[in-house]
Every structure is written in C-alpha cells, then in structure tokens.
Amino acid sequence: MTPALSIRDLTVTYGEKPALWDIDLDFEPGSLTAVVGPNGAGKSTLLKAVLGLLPKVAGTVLAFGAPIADSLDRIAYVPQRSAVDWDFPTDVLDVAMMGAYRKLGWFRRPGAAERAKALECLDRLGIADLSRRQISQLSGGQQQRVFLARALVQDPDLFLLDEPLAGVDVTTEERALDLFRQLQGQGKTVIVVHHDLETVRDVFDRAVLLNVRLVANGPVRDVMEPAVLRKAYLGGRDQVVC
C-alpha cells in the first residue's frame, strides 16, 4: 500500500542548529497518528518542512506516491493559532469558505454550493450559529473549531494538524476528538501534534516520537510506554525506532 505521506532523510535547521535530524517516516492511509514530544522537539518543524513552508537541508517527501507539491490538493493544514492574525476582518462563514479556494481557482468565486458545504462543516462542528460573527469576536476554542471547518471544507485525503487542542475548551476538544475518529473512519490520514499524553493513549491508534531525532514511531501501546518516553523527555537524542 502506498503511504499517505512518506518521509525520508529529512534534516531541518535554524541556522546552524539541527531542528530535525535524519527523519524517516511512512503514515499509512487511514491513520490517526499523534506527534509527540518536548518543547522544541520539532514537532512543528516537520508539518512545516513537509509542506515546503520551511527549507529541509536534506531530506524527500512524497504524498500518495507523488512529490509533495504534486499533492497538495489532497492535504489540509491547521497551523498554530498563534500564526494566525485573527484580527483580520472577516466573519466565520468566509474563513470556512476559505478552504474551497484550492478547488475553485483564485479566480472564481465561492457559490450556493461552497456556502452550503461551509456551514455543514460549521455544524459538524457546533458553530454553524457563530457563522456571521467576526472571527476576532470568538473564544479560542471556537477559533480553532473555524479552521478545522475551512480544512474539512477542501475534503482533503490528508489532514496536518498543528497543536489543534492546544489551550481550548472542553467541549471544543471532545468534538475535535470525535471528529479525529470520524475522519479516520472516512478513510482519511489523519497527523496530529499533540501534548496530551493521556488523550494520545485514549484516542490515537499509532504516535511519532520526536526529540529533533526519531525516538519512536508505530502503535501507540508500544510507542507510550515509560521506557520510551523517558528516553524522549529525559534523555539522550539517540534513535530508538519501535
């Protein structure tokens, strides 16, 4: 089976220290996979040289089969919300018809149809009633619900998700949770940085994890264990590939 995203030899660096060092992944189509790791492990770093948005020293990506710029249609990406400027003036039904533009073309503009798709994934989400409200006027939580909204609207095949549960709401998490699951369901390949260990234990089927270095990767009951961890956490930056 081909993966839904395959990572190799990739090194990234800030100036001249290494962010990430000699990363070798494969995420199998259908996976619900959490990235895990201390602070400045890189965790970011990898969906971000993944997407081309920052320089790899070394290193190929290929999704579906095909070079990554190939393939961009078929991923969405939820970065950070502290990279967004939310006080761009906009209400929440345009963002989420934001994600129809890759399909569209820059030059058409979204109809009845991208509308009606927007406020369904609104929904699916809770918020479709926040639709009109300007996105600066939103909890961060319901923010975070937005964009996951835009990324459900390009019906990608591949989802990157960069810290999407970082500081929200309870009920925002247990409906980005359940939609994890949804999504896998679907059939969707499904990449999640994540900082809650419990929750990876609870909900994710396999983990990634980083210490600018590889420390582990496969099914989650193999890659939390005790061991491992302190070897992420605590230790040394050695590669120990479960």
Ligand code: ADP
Given for the second form:
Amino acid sequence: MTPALSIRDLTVTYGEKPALWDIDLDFEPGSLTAVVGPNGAGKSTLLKAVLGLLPKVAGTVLAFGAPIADSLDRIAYVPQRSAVDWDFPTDVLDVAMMGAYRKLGWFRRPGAAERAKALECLDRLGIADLSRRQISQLSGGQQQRVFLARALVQDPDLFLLDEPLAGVDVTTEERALDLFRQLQGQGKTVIVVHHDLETVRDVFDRAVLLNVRLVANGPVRDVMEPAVLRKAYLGGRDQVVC
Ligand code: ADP
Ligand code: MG
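Switch from the form predicted alone, shown above, to the form predicted together with the named molecule and output its structure.
In what comes next, the whole complex appears, and the chain from above leads the way.
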C-alpha cells in the first residue's frame, strides 16, 4: 500500500545546530500515530519540514506517493498553540470557514454550503454555540477545538496536529481523542504530536519517538516501553544516563 506520508533521509538544521537528523518514516493510510519526545526533540520541526515550511538540508517527503506540494489540499495542519496570534480580531465561524479556502480558491468567497459545513464541524467538537464569539475571548481548550474544526472543514486525508491537547480542559481532551479515533475509523491518517505519555497507549495505535534522531517507531506497546522511552528522555545523544 502506498504510504499516506513517506519521509526519507530528512535532516533539518537551524544554523549549525541539527534539529532533525536523518529521519526515515512511513505512515500508512488509516494509522493513528502519536509523535513523542522531550522538549526540543524536533517534533514541531518535523511537521513544518514535512509541509515545506522549513528548508531541508537533505531528504525527500512524499504524500500519497507524490511530492507533497501536489497534495497540500489533502493535508490539514494545526500548529502548536504558541505559534498562533490569538489577538487577531475574527470570530469562531470565520476561523472554521478558513478550512474551506483551499478548495474554494482564495478569491471566491465562502457561501451557504461552507457556512453549514463549518457549523457542522464546530458542532462535532461541541462548540457550535460559540460560533459568533471572538476567538480571543475563548479559553485555550475552546480555541484548540476551533482549530480542529477548521481542519475538519478542509476534509483532508492526512492530519498533522502539533500538541492539540497541551494545556486543554478535560472535555476538550475527551472530544479530541474521540475525534481522532473517528477519523481513523473513516480511513484518515492522523499524526499527533502528543505530550502526555499516559494517554498514548490508550488512544493511539502507533508511536514515533524522537530526539533529534529517530529513537523508535512502531506499535505503541513496543515504543512506549520504559526502556525505550528512557533512551529518548534520559539518554539524549550527548547526555549521561543517571
Ligand atoms: P519540539 O517541538 O520537539 O519541542 P522543536 O522542533 O520546536 O522541538 O525544536 C527543536 C530544536 O530546534 C530546539 O532545540 C529548538 O530550540 C530549536 N529551534 C526551533 N525553532 C527554531 C528557530 N526558529 N530558530 C532556531 N532554533 C530553533
Ligand atoms: Mg513543539
């Protein structure tokens, strides 16, 4: 089967410092994968480099067997919360409808169909009643749900989600984890940078463990083993294991 996403020999540096070193990864269609690793491991860098938002020193990335630039309309990306300007004066429905722009083309205004779709996706995340609120007035968890709704509106085949559950309330976490499983049930490929090692085993079927290099990649039960995790969290390349 052609992987939904295939990464070969990917190396990314910021100046002299490598952030990712020689990464090879395949993500099968319909897989639900957690990307884990300590702060600064290169998790956000991985998603950005895959999307072509950062220059690569080396490496190729294919989505659905073709260069990723050909498939950007089939890929939704939710950046890490800290990367978003939350003061931007816009309301929830408008943010959700932005998910329709790529299919519409930037110069056609969204109409009734896109509005209805955006409201349906907000409802799927339990926040349709907030549709006319300013995004800046929402809690962190509510804002994160709006961005997940925007990704749903896009109706992509591949989701790249960067720490969507960091610092969110329990309701948001439950809604989002349910959503990931539903999407997987629909055959979508879902890749989630995830900070909470406790929930990885319960929700995801695969895990990728990063610390600049690829430390492990496989079924969650193999990757989320204490001895394997120690390699990434305590045994960094230049660190002493205590
Ligand atoms: P993670 O998401 O796993 O916490 P990142 O991908 O954000 O890690 O960062 C990986 C490394 O690259 C870190 O050491 C970080 O400080 C560094 N880094 C990230 N973004 C930049 C940048 N724009 N310029 C310089 N260094 C950066
Ligand atoms: Mg990050």
